[in-house]
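Just the one chain here, the form predicted alone, laid out as structure tokens.
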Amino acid sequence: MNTLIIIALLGVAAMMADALRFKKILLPLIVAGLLAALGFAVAAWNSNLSYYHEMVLFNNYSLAFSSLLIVVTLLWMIISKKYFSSSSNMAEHAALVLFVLTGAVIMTAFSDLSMFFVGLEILSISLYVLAASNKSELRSNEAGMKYFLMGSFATGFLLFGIALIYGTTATFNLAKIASSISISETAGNTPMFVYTGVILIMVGLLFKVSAAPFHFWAPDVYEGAPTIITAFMATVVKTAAFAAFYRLFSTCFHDLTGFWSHAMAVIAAITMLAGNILAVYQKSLKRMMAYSSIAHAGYMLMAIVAMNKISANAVFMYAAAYSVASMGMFALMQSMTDAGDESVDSLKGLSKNNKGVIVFLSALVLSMAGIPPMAGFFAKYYIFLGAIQSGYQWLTLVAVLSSLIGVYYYFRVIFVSLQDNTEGSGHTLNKGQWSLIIIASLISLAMGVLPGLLLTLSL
């Protein structure tokens, strides 16, 4: 709970930075506060404490995901300095980012549907503003508006589903809802409103994680938002969404698995294929990463479909591997945005102008593509293992096929980077971007060499 309080207070402090005139020390203060929040999360391991009349539960699952969110945010801070220092709205932007993180932590720790909705809206409303934070750029304004309209529409589905579940079970508490559904399933008289509520909640969450066919907003929003905000959306926000998705369905609707799992499996298959196939045709690296993010959502959906004893750890492992590698890739993309060209072809000459970068960039690409010995390989392995154990061999075959498609467009980044730029000298990476690419690649390698460090966690 201390972790959540510290992050929320940091957000309030950021709002007051202009009035109290401590903007110059705001970023160091945020980093120190996030490190303190991370320390409290680690110290609370195995505590399993509930707060606010069982509305929030900090167990190992929520503590692990909260720690991951904080670590990824700290990595994100390495390349975010320019976004804050060059903006007259630095304090406001910092506050919004911290409120997104506050909502994300709540989404990993809720044990009540009302608290889940509060966390989701804290995250979403702040993110709508951040997506449109580049006010001088038309694409950013369009991204913010499109994200707001589509997000609000999806939230309506989610809230209607929650209302139906409450109407039939008379409670928002996850454990009590699960108990009520279990009793009605055993008696064979589960109300139709429960099934309807599950479908509506599933639709709302599938939108939030950009799963097909609810993915149509993601490429435009990812492309239009400032690159640094896109990096935050694709990692921290997606991790929080999947943490909430798995927590809700594994706790509340586990007894209804036979009802929703087959539909979810089909959606996961479509998401993986659509994301990877459409990514092949993208000329913009930013849009390619958007479709890649959609494909990775499909892989993580497999763990929710499997819903067995290794699923929680598999989701965590995959979220960690994907977020770290993606953050390194977005460091490269930030350098492209600074150079004014986000096309894949603009990477020509990169290896010549940035000696040694191709080694670390290749490590990130290997992890994103799921090739050993990087973390992405073992993350996919445990996702696939869980699906096979639950009898979804066909879904695993689809996942393997889509992964092979993904190898093509990921390796295209490396091939283009190795080519000489005949039209100019190409762009260079600054120290922050260099540092993040190196750190992300080393973490990905460490998680790949020692995957047991994450998989042995009792989530």
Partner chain sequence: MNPSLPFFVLATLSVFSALMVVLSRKPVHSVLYLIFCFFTIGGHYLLLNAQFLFAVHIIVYAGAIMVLFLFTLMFINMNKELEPHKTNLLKVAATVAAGCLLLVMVGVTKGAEKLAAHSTRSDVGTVANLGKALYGQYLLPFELISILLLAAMVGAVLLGKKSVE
Second form
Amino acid sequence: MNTLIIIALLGVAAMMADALRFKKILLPLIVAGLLAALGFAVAAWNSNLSYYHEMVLFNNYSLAFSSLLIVVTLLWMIISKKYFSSSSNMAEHAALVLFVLTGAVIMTAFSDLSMFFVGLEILSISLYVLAASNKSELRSNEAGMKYFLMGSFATGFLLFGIALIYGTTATFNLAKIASSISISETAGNTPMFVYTGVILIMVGLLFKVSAAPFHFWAPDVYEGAPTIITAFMATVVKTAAFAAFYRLFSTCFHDLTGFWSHAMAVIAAITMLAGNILAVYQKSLKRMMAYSSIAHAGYMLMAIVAMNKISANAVFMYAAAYSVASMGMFALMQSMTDAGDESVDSLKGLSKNNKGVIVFLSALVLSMAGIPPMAGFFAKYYIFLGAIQSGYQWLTLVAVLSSLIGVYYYFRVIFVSLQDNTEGSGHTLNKGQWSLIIIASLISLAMGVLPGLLLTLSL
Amino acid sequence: MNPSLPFFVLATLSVFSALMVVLSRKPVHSVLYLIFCFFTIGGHYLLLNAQFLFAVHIIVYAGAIMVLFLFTLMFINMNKELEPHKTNLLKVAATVAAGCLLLVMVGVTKGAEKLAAHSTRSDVGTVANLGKALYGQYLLPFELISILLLAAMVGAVLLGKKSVE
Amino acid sequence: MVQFAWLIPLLPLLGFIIVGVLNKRLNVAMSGGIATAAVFISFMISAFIFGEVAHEGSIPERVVLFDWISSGDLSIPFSFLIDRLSVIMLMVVTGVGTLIHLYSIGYMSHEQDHPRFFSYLNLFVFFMLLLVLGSNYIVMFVGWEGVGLCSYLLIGFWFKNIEYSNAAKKAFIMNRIGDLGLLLGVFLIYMTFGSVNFSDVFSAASSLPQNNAAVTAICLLLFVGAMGKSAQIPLYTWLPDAMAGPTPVSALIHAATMVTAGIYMVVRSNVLYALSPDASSIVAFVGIATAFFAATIGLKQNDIKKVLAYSTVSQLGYMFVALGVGAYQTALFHVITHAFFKALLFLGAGSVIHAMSGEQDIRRMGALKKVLPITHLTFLIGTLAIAGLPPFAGFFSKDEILAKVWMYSPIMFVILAITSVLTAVYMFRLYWLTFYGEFRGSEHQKSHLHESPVTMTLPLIVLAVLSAVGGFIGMPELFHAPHFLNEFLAPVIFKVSHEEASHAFEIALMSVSVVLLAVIMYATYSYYVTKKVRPEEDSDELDSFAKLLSNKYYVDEVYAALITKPLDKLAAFVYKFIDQGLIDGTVNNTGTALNGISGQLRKLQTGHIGAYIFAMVIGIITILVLTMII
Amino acid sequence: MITLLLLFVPLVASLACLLFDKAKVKVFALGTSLVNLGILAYSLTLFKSDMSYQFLVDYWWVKDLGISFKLGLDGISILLVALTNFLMPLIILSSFRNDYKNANAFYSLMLFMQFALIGVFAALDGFLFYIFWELALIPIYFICLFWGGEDRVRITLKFFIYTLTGSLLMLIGLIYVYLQTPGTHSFDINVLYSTALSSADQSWLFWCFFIAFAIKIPIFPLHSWQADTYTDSPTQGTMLLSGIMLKMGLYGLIRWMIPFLPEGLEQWGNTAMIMSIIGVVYASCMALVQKDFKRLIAYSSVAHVGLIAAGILSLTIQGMQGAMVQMLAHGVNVVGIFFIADIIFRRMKTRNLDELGGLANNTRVFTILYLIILLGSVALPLTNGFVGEFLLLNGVYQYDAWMAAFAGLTIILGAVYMLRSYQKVMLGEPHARSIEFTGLHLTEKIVLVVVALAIIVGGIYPKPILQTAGPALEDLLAQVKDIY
Amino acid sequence: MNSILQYIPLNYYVALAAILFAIGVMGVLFRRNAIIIFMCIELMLNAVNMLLTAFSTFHGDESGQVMVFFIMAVAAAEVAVGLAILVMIYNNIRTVDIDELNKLKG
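Previous: the form predicted alone; requested now: the form predicted together with the partner chain:
Let's see the whole complex now, leading with the same chain.
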């Protein structure tokens, strides 16, 4: 709870920075605050506390995810310095980012649908603004508009679903909903619209995690939004969405698994394939990463589909592995944005200008592609393990095939980086980007070599 | 008088005005139909004994949101029929899709009769009751709504402010 | 002495290594000397061992060197079997080998690369000795393939000439075809008898009934091996081509020793063949067909070595006929006499070629009798021996074969007899054309004509003597002398056929052959010497049959058309269309297709919010319908 | 402890390589590989040739998932570890005449490869095996990508994805088997062996594993990555691939498939066998028409390993032992022959057989060594190749005589294409360019002589190999036959 | 005071909400003017609000109405942000036709 409060207050404080003239120390302040929040989260481990009439429940699951979100945000801060310092609206940006994080933390910890909704909206509304925040850039505007329109449209379905669930159970409390559903299921008098409600909530969430066929917004928004915001969206927001998704479905609708899991399995399969196949053709690295993030959503959905006792860990492990590696990739992408050319081909000369970067970059790419000994592999392994355990061999097979496609385009990044640039000096990185790539790849490797640290949290 | 008559009258009006929102060619007409629609929905709130909600609804929607809409509409000077319409094919497709959705939604939202008999409480929608709920059980989300509004405010300012280049 | 048997192959191996390593540091005399000495010492040891084994009542001995391959219950020691069969082969191999080594010193004296030649020759002797000494099929197979290798190396000795290396390759590959059969036969032996050791196999086999299917299969598979090695139809075409190698090689490998390995192997496995009359008759048929077929080709060849090569093929056919009719000793008898006279003929031919500065075409020879007296005389003895004039060696062995065949099948006898006549015809054609008439070569060649050095003539003389008297080791019963060879080999032959042709028949046969020979000698003499008929030049028009013969029935061409070229074409086709096209294409096209699909799918991403929302709605409807209503 | 040393010396050295001076890194890498060879030799002296796993190392890695860091060597694996350690110095030495750009990275990757390969052969935990299996793919991928030929980008990617396809299928299979293990699941090899799988499961699991191994081996028709990759990789990469990495697949068949899928093998073994044997003849035929020397060797390699696979699948002790011998023999021979191709390529700047010829005129030592290596690969008796092929064909023959006869065609076709290549390269009149062909350098001589000696010694005295692997293989077969 | 639900089945409200919701969706699909689309989304939200209120009254549970309250707040916030974005776009390209926004695609 302290974590949540600190982050929220940090957001409010950031908002005031401009007015109260402490802009200069804002970033250090945020870092310190986030570290404190992280500290509180870690300190609360195993405490399993519920607050405010069971509005939030900080159990290990939410603490782990909150910590992950904070850590990823801290990583993100490494490359975001320039974004903040170059913008005249630094305070507002920082505040919005922190509000997004607030929403995200709520989404990991809610135990009431109203909290879930509020968290989701705090996150979404701030993000709509952030996506459109590059005002002079038409593509940013377009991204903001698209995200906003489709996001609120999807929210409508989500709310309709929530309403239907409420209609049966007369409560928003997750535990009560679960028990009510369980009772009516055994009694056999579940109204049909409960199922509809589940499906509609699922649709709303599938939109948020950009699963096919609700993924269309993602590539456009990811591409249009400022790169730094895309990085945040692809990692922190995605992680939060999955945390909420799993939390909701594992606590509330666990008894209905047999009902929704098949549809979701098909969606997971389509998502993986669509994301990976579409990524193949992309010339722009940013857009490619957008599609790849869609594909990754497909893998994470597999864990929710499997819905067994390792699924929580699987989602967590995957989110961690994916977020860290993606963050590294986004550092590279940020450098491309700085250079004004986001096409993969512009990476030529990278390895020549930045000695040794190729090693770390390869590590990141291997992690994204899910190849040992990187974290991505263990995450995938865990997902597969869960899926097979629940009897989804076919889905695993699809996952395997689509990750092969993944290799196909991820490795292009390495190929191109290795080539010499015939004209001009080629691509270079700045210090922050460099260090983030190194840090991200090292974390990926560490998680890969010692997967036990994360795999055995038993969330 | 048939006690269920108000429902049917209001429902018909709601559906009609909603349809008109969609079908009106002029944006301003749409806005006005929407306001009307909101009033009919407000009527439903009254029928449902949700007096507080009725008040809030009228204030927020008809009073604030719709005014904002109208204001924007005026601001961008769209009172005339400048909206380019979709091709007929797309319109048909949209209607068919929406129609299907309608059928499906109505089809899949059945089963309310399976619920236990409805409560006879009539004081649910009172200000007192809701106030207790808001400041009691729902204190935390209520407070967090303020963060939400803050975020929206900061966002609107950020987007609306003239950038100092 | 028997326990030192391992020295016999070891010495040539050492010779190979020493000559091979010292290489250019040796002159001809030294490299040849070392090589010859190595084989000669082996010969001496063999002779000692022969003496011991020949002793009455000796039993076969195994000399185990080390455990070579053992896997499960398959155990293959690297061991030698010293029995009467192997010692007799030892004597032939090392004896003839020594002579040919000696001869080579002279023959190769002008060759720069002589150490390589001698080392290969020694290596050959080593493998040949392994072949005859091996106490199981696998060690035999080592020698078997080893001699094939050496044959390859020596045929292609002059590697700059691509034709020669083609001939070498052909020899090796044809041999390998046979080897595969042999290997499969060995596997079947192991499957059937659980062992590949001669002693185990034969003792197990002797209790089997006649015409056991497995045994027949074994015999046929082994015979495929023999076909390759001993140049039987259809795998004989490599042998004439093998004449590309230096002449001593032709004498040693392609006449006296290696090509008889097939006969040795069948004799060694006589227990099995005796059990399978079916397989034996196939052997006989193949043998007789080869004998006749090769003899007809021999009639029209103009290359002195080619004539001898086809004659060798034909003679090998004889031996297989003998094997096929169950006369194992007789076959071996012919192996021995053939080794003498064919080595003699080849070396004589070598001497002629040496004198003619490398010319091999008999149309360019003639009247060499006077310049090459020793060569001429020895060559005459060889010719008479192969033609079968009593009392030369060839007569006895050949006569014995004919007698045995007569008992087996009169029709086969007739064919074989005709072959005999043909043999005499082409041999005398060769003889007359080479040594009589007038010299037809160039002036340059004429000025260089000379008799060969003593290292070359000495082996000729020794072999001539052996060709003349070698037949006495197997006198027919008619003469009431003991048939030394039959008695000597009796212990290693499983089933000795006791049917003997009547004395009257033998006498008739003998007299008829003498008369016929005289007629042939006269006829060919008058044709080639008196009438001076010359073989047609290649450019001349031939009548069709002669053309067929001179082109060796076009067998090579047929093989090329039926096997080699289609295989190449097929492989090229498969490579292009199946391997690269279909298999690799599938893989590559997966990538291309993926790109294509990606390119098409991305068109769905139109950029229009309306379309996206439309897709969402359709998606929602679909999910709802699929999950809720269906 | 020895296992850990064997495993980690290359890893540590691999990292150390990055720090070294560019000029000395070659020597350092060679030194390390020799040290490892020394350790191996020492471990061989301690090795008792029975069926047990020795030099066991067993730590938990991820305990909750039943994943342990368990290593050990039995008669089967120690031979392959020996092969790796024996070939590594040769491969490194063979690179001494090449001046690779970024030599540090190159040798680092080579040693990392050694680490991964030893891991593959020594792992006694299914998951660990998989990790090493994939790890081995990464360095070779980069070696091919950085130092490869013209078309390397496309080809290495194809290679990577192709082999990864198999690996992931295997991962599915492994996970499934793991989930069938009793109690708290475990990847321990003994647990996996003793897990009962239903016949239907074994049926599809068979293909999961078989395809993975078949791609790596490669078995027809999954071989199409191979020729391209061999041709386009730097020679040392090709040596690693063909000399050692192919054996991963074969080893996988023996250790990670046959023992726990006996019924699957019963159902599909015949199909797999037919695939292998078709591949033997098919690849031989393909080798007939190759113009590129390296491609020719690549196809010949497919033929050889196909036969090895067939020998393993025959489930006879002769076939199995033949496979072991032939794995080692093929490893040695193919390294030798690729090195020969490399020597020729470096001097003549072409690998096209039609443009070569007459080299035998210039260099006697090279000719002889080439010939010996060639004879080894055509399985002439008294070379290592013969022992292997003899036992393999024998094993196949016991399985099915006709298959053996068909597979045996390889000894004919092998002779045809190898002799053809020899003829094209070495024989004939000296070529305009080949006149300048100079003699061998010392390092080249050392490599080739060692290979040639290994070929001959292996052919004359294969007993140590047979004895080392024998008990383990017999035990394994007994287990499988029990279930039949 | 009795609520209407004593005279009509709850199902009617559910159906009405569904109809209004579907009309909202139809509007989103039908129109190209971003403002109208916003309004249609508001309509969808109101359908939800009405449904929640109906359920709340039916169950005699106030949390449904609290939720409606939250939804209204969120709707207001959304409209604020949405209109800000819209105005910004209008300032840039002088149109609110969403089909003009297709620079990002593929």
